[in-house]
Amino acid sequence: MIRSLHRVVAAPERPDSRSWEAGAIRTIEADFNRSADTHLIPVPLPATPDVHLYLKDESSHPTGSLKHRLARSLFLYALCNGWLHRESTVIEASSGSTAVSEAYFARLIGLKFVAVIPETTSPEKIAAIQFYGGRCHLVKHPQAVYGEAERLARELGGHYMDQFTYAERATDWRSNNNIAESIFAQMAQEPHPVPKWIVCSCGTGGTTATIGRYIRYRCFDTRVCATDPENSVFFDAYASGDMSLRLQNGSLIEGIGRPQVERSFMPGAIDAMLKVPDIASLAAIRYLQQVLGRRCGGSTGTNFIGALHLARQMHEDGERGSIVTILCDSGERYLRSYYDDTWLAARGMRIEPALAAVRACAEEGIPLPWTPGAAGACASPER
């Protein structure tokens, strides 16, 4: 006996939703095809000549930062999951750079965008978000961005993109020209093509997850060192295994460091971590300005201090090889903060002695003056 088939019930769709999604995806992919890959810049370290350092310059993306990759991945992930439609308002919690990039992609496909950001976000980033048609919703406390973004999404009937949850899963870590695949392709003709270390700071944790997974997938003998600024829980959570840690204050170094462990933070993809004092990060970007002839953002300074520490460690151990780290964004976004001596002095920061210490370490091999508990030896996780 032939049984009757149950009637197939299709999920309700808005008119032409699939065709709109396909058009939006094609638009994003066309934008990607127009953008050349970011550069890999060698940085001289006179004190450690057998260790070659490179900066992956993510500031050359159309929106000027590493977060351009993340925003593209988040939009494609949301579109392919059916979470966006032609009338959607996109809401994101951010410290600034991700919001700039998401505002760009929202405008690209004709969607409204609201950035929920701390009121301490640099004026340059706020202006960039608004330039791409985004609206800025400022909150007093960094911890408040999550709940406020969720509230706005409910109130506006919009979609909360939630980079802190989806960063590690939205990125195609096996290929699709992710940052790790790009680094290894660009290193192929260098004297030490497989880096000993890749150094990367943590904002969501998505980039360290992508790089760590790709390295394991390709079976490279490269290790990942994550750097963490002051007023961030990632380092302590990694070292202790306690993922419930919380802080009330946010990081001075915009774009990295979080007051809570985000769901995209994957400790198992990381081999070591360093805690870097803010004054060291800000001195490092002044040094890089002198060496490169250009300004970099604060998180690049955090990465550079981590790379400098590892280069000295390799040199002392008699190791030759290469280190790659990330130039996350341009320092032009921080002219009224990190590059303003009056702003630094108001926070009790004396930049000249710190700059001299960074220069002495990079050029003469003199150890950095900051204590091991703050910027010293790598911590291994307790499993």
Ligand SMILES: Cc1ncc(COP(=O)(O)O)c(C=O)c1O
Given for the second form:
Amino acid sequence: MIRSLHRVVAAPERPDSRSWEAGAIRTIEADFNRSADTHLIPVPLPATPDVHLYLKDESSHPTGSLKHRLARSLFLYALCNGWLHRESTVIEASSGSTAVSEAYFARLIGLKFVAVIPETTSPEKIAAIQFYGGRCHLVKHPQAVYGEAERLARELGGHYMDQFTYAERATDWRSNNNIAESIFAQMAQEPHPVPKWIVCSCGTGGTTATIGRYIRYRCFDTRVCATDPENSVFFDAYASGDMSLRLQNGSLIEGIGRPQVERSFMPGAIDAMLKVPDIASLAAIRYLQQVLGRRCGGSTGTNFIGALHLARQMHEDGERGSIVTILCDSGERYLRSYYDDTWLAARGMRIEPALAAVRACAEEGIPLPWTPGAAGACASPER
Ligand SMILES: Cc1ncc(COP(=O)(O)O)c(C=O)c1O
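Can you swap the form predicted on its own for the form predicted in complex with this ligand?
Expanding to the full complex; the earlier chain stays at the top.
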């Protein structure tokens, strides 16, 4: 039985760490207050006029991708958990986009930043990380980013931000201008304000989880379809339920597709998945370049193919409605890869016939030559 009050054990207080944290949080919130929301762009699909497609343009964030939202959430989450202090070095394992955005926020609050990234990461992304004062630590195997980031954090006495674990936790899925809340607000005056489908691809799985949770929380009838590129385990894990699947190689489409099922991948928040061949993704961004007059990154192509497939299905079923998908980042980061025919040819890819197939599908309704593998709500047996 406790007879007397024991002395209070206080955290090993760093001098003024609470005031530093408060200052850092205010700085991030002020940056947010200066920022505008991203746009929602209608994309015409001549072959399916009753299905309206929209792209949520996340490339217009200050750091050029959907990861800007996540990086802000991860820094606020780490600050509010007391995981950061003024001398902290932040380390992240990333395919590049998250590292660009985290380097931006680290610099904003005066912290050092180290990105552990695959050596195949586009030179443009490496330059962007360094532009924001980050240091790049390259690894040979995509699988090695996790262990190497943990090792560096121990070695440097730093903080491993670990987007793959915390993406789904750090993001406020009920509001706070998350990507889903922004989409529904921007759809409000459209002919079909509640989309039938929102199509999104998975890297951490955080964006898809946020969208799926928000839709359920608001009781919308919208379905979430997640697209998956080649050399990724998400589709097979979703279809089979086996979350222990692993692959050696990484995905060719930067930012999405993973060699293991990440902790932020929430299959319960996903209604359907589509497996999209890489050639289809890369042809789709060439088509979008012609339609939008600018370049998108590879994962946007993966999303577009998923949306096109679902639009055709709705059209065939005589359904009217809308579909929203994500323009994840700009194609200016991939000039020496996806937009370089020599780079594609070296990987056995001829873009012209695939581009013609995407155009024929979007404009004349001719089925895509690649039937995306389907699982869940869009995989009805009779098709
Ligand atoms: C370009 C790009 N697209 C899509 C994604 C997928 O986003 P999430 O990690 O939220 O699943 C990423 C993730 O890194 C990305 O970099």
